[in-house]
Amino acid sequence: MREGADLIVIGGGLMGLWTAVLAARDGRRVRLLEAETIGRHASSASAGGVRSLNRHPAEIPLARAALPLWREAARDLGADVGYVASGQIRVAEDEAGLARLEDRAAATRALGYTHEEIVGANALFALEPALAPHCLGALVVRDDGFADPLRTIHALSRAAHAAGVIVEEGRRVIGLAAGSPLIVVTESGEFTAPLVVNAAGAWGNAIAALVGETVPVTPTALQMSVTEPVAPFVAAVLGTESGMLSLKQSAAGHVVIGGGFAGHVDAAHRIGRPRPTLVSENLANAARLFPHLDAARIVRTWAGLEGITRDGLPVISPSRKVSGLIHAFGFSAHGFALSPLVARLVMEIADARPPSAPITPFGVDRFQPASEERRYA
């Protein structure tokens, strides 16, 4: 026998729990299957970065758009994420390294954006006293930020229950077949609803594979590490335009270093291992901009699963292939900060009203074959 809903979201990451606890509040029966345990991959393991700066083109009106649904998370969700509005710091060390940064700014207020702005030496060391010399200047976004990523899936996760969300843990889709309502498939059931919302992360590709939707993504394990605690240091999440590193200071004291450097792919076990070599590259990256941190030890690293896509932009779209199926993944290591907005679009798609922020770039036949291209042209 087949379970009902009004809706069901297949993946339990931030797309996911965000999407189904507005479309509880909203008076809709949901069903949110996850194939593993909730916040299991990207979403628990990302930086946690809140993030404006440096963003594509494209997705600049949705990290903008987030920062407040971000400022007011813990009262909607009743929760504290560890949100702090520390702002993000991408620094030059070079002479080229600020020229490009020049040119992103300029090409950014081009498109009528303000919150970035180049900043020189003295300037820079007012913000972070700590940095190197011969740091040159950097581009900064005063109002980003970071929150927790484990601390919000835990507070999505209260909040879906006590919305009334069905959450099972361990229910891995397997097929799903067009209709009114769609079926959903799984490896212990099948269930039904007139919406299905895709948030699978990396593996949302195939999810639509299953309605014959093409999107090239690549599993890629994005490593993290975090050291023992130090002596307050640095405010800001910083960045290099010289090499990968995200870095910022929690309030115990802990240095959490990324960056974008990748692990080991397990896609048998669905799992993603760090490099040891590239843990110490990393830090070394740290360690030019903080000499301090050479010093630092290493407590603990890991590797979360992220969706890579081929354009690097995520897939936020209806399907073209089978009406009330809904898209959202493919984040290529983007997504934490676009969570709460994307939730938010995804619930326009389903109701038909105009969505809040653009996402005509995020469409899922833009990666359609070539053949059907020319079809369509």
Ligand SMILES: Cc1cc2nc3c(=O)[nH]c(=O)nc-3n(C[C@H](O)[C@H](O)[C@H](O)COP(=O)(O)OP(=O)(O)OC[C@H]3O[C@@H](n4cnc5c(N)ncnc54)[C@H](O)[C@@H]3O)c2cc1C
Contents of the next structure:
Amino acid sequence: MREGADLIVIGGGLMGLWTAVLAARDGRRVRLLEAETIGRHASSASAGGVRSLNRHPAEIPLARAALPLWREAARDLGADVGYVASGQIRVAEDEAGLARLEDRAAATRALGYTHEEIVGANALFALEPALAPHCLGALVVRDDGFADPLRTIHALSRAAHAAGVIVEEGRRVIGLAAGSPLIVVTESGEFTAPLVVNAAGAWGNAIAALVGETVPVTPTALQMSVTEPVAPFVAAVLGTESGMLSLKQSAAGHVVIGGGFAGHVDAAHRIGRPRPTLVSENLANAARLFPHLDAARIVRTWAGLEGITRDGLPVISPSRKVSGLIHAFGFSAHGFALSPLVARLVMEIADARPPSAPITPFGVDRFQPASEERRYA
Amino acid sequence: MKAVDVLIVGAGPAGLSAAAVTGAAGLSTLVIDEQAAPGGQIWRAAEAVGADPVRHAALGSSYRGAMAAIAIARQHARFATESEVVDVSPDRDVLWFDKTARTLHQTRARAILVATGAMERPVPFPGWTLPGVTGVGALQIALKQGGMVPDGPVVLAGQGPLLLLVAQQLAAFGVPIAATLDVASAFPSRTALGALPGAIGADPGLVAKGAALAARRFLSGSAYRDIRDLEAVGAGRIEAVRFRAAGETVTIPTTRLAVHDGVIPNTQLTRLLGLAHRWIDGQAAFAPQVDADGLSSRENVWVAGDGAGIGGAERAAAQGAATARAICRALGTIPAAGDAPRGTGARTFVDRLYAPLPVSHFAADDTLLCRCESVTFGDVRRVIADGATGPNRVKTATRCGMGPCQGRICGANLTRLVAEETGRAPRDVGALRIRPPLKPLLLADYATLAATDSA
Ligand SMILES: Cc1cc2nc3c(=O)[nH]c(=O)nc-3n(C[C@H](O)[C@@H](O)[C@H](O)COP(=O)(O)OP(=O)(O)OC[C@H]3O[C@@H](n4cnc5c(N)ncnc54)[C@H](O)[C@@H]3O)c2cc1C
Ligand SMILES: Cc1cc2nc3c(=O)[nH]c(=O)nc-3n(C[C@H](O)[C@H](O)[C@H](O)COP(=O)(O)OP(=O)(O)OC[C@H]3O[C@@H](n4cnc5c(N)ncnc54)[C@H](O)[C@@H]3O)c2cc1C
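Here we have the form predicted on its own; I need the corresponding form predicted together with the ligand.
So here's everything in the complex, that chain up top.
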């Protein structure tokens, strides 16, 4: 016998959980099928940065629209998600870097946005007095921030429970058949619903492939490190033009260091592991900005699997092959910030309402087979 | 990156005897141990103990065979002591930190032998994190390492052969024992006695030694049996120990309480490596799954000694040598012949005689389970009631196991608590995922890897 629902979510990361909560609050009977455990992959490994700074132009309106949702998230979910409107700062460590940031700011302004702002050295050190003296200036977004991924997942999983979502862990989806309703096949039983959301993260392309839609996604093991708690020294989330870095300090004092370095992927076991030489490079970037961190102890490093698409943009799109199927995957290392908005966009697609931010750049059918893409020398 | 044929983690009886075999067979062998000198737990600081008449007189009998094992291994292998293995990649790149030179190294090994031994099972009870409260093993480490004798009478609580041994060693150092608090009732259980004939058959010497130790302790004065509701009380550090025995509450003033409930395999590295593990009911602990040769579920990663399941020092040494012979064959060399390790007959008796206490035996809801992140038994119970299904869900919901010890202290107890609360078997509940580095590293030390490694 097949169990029915109004909406089935495939994948229990942030995208799936947040979508399930919204759908259930709308009065739908929602079933969430998670292959492993809730939040097991990118979502719990995440650095939790809520950043509109230095976004791809196509993602700027989404990132901006997500900010008020983060400010409301704790009230909305009835639990602290550790959100801090800390601001985000990308520093220039040399003249060439500063020139690039100025170009970037001009380009963003030309698109009609005002959130990015160039600050000189004095204003920068006023914002972050602990920064190393060689920094020359920065690109700043004052109303960006960060949240705590673990608390967010925990809050969402409670909210899902409270809204009546049936959350099933250890249910891997292995088949999907068109029809009304759609049929979702797992390793242990089949389910039906007129609406199915593909929120399978780095494996979302495998779900899309079940209905013949091809999306180039590379599962990537993004690395993070964290120190023991140290005295407060930094307010904003810091990055730099001179190397990969994202650095922030939690309320408890832990310094969370990442920036997009890619570790080993063990595809068979679905795990990532940090590469020590790259952890080392990442930490050296952090200590260049904040030399006193040399004396902090690194207590943990990890690498979480995230799906990176060929163009670095997510898929947020109705299926073009099967009606009732909606894709939201491949967030390419920056989906945390977007997650509360993505759930809205998905439900707007489901209800055929106009999207609250433009989603045409994220169509599932935008990729040509690599061989057919034109390459320019 | 540097390369060796065989990299052995742990210079206890297992690692030492293995190094002698692989080194003598012509394989380049590196032994890494975080202690200042080879010897492992039983032979900790062996060379220093040998040179110190006071320590030697009090501890000497445990160190029989140590000097020879260390000398032979030193002859055949290179040693990096005072060095911690902090990470190992799937293709056997070993990341290790030399604490003396303050340098981080990466060494690629054709084969890895994990001989990381055992750790004392942490026993949570109200007040167990107060200064002055330690494990019995920690007390012994101080004796062995520097002949450091506690500055006053000691209360010993719990059960197990190591407790008996340390009681005897403390006495040999002239340390007064204020009281021994035994968690067992006076007589061994029927299941334990059932295993006794097997144990005598398998290892009569060990059983006799144990009986002698136990008898000597029973003669040593103030002993309580079948104690309950153990608690350390004090402001800032322990001032007294309180418990119930024979229906009465007893309070004994003390500045030192040492507790013990057996030793368990140290699985930090084998978990980090992602090896398959099995649950050993009698020891209430996980151990890596190995075949008869000591080969784990991962190619060319081997495990020997107490780290593969508690069997004692003699067996660890024999296993180390036998596993080393298998490593030689796997790497295409011919080792010298040797005997297979003996069975574990006596162990079953010991495990049953000192059957591990339930994890919540002494713990109240507000007792700490994870001391790094201050997570209590009650915190864990609450998130389980909220739907957390396993140790890793509990970890993300409470931060249990996310502190500097990497879950070393709370991990095994967390598995047992989740099992207790959900009515599932510990083997199904599983274990915390272990993240590198196994020991915290200064950012400055980690950040120099790229520079030192390419040199
Ligand atoms: C605290 C304690 C005290 C004990 N005392 C006795 C005793 O007095 N008599 C007795 O018969 N048995 C004792 N035992 C039991 C002990 O396990 C012995 O059976 C024996 O030492 C086991 O030998 P092994 O070679 O398997 O491991 P061990 O002797 O434990 O050696 C393992 C070695 O690995 C090293 N190591 C572990 N992880 C790392 C890492 N990541 N990097 C670098 N090095 C690492 C450790 O420093 C240790 O030296 C004790 C156990 C414990 C836990
Ligand atoms: C280390 C790291 C740092 C990051 N830092 C940031 C940051 O600072 N800011 C930011 O905005 N973003 C960041 N990101 C990105 C962000 O975390 C992700 O984009 C986001 O969490 C993706 O959520 P998701 O729900 O799509 O994916 P996931 O959380 O990976 O969830 C997908 C789920 O689908 C399940 N699944 C897969 N296949 C199936 C199947 N067949 N059947 C059932 N279930 C299935 C998986 O088990 C998984 O639980 C970071 C990511 C990583 C890894």
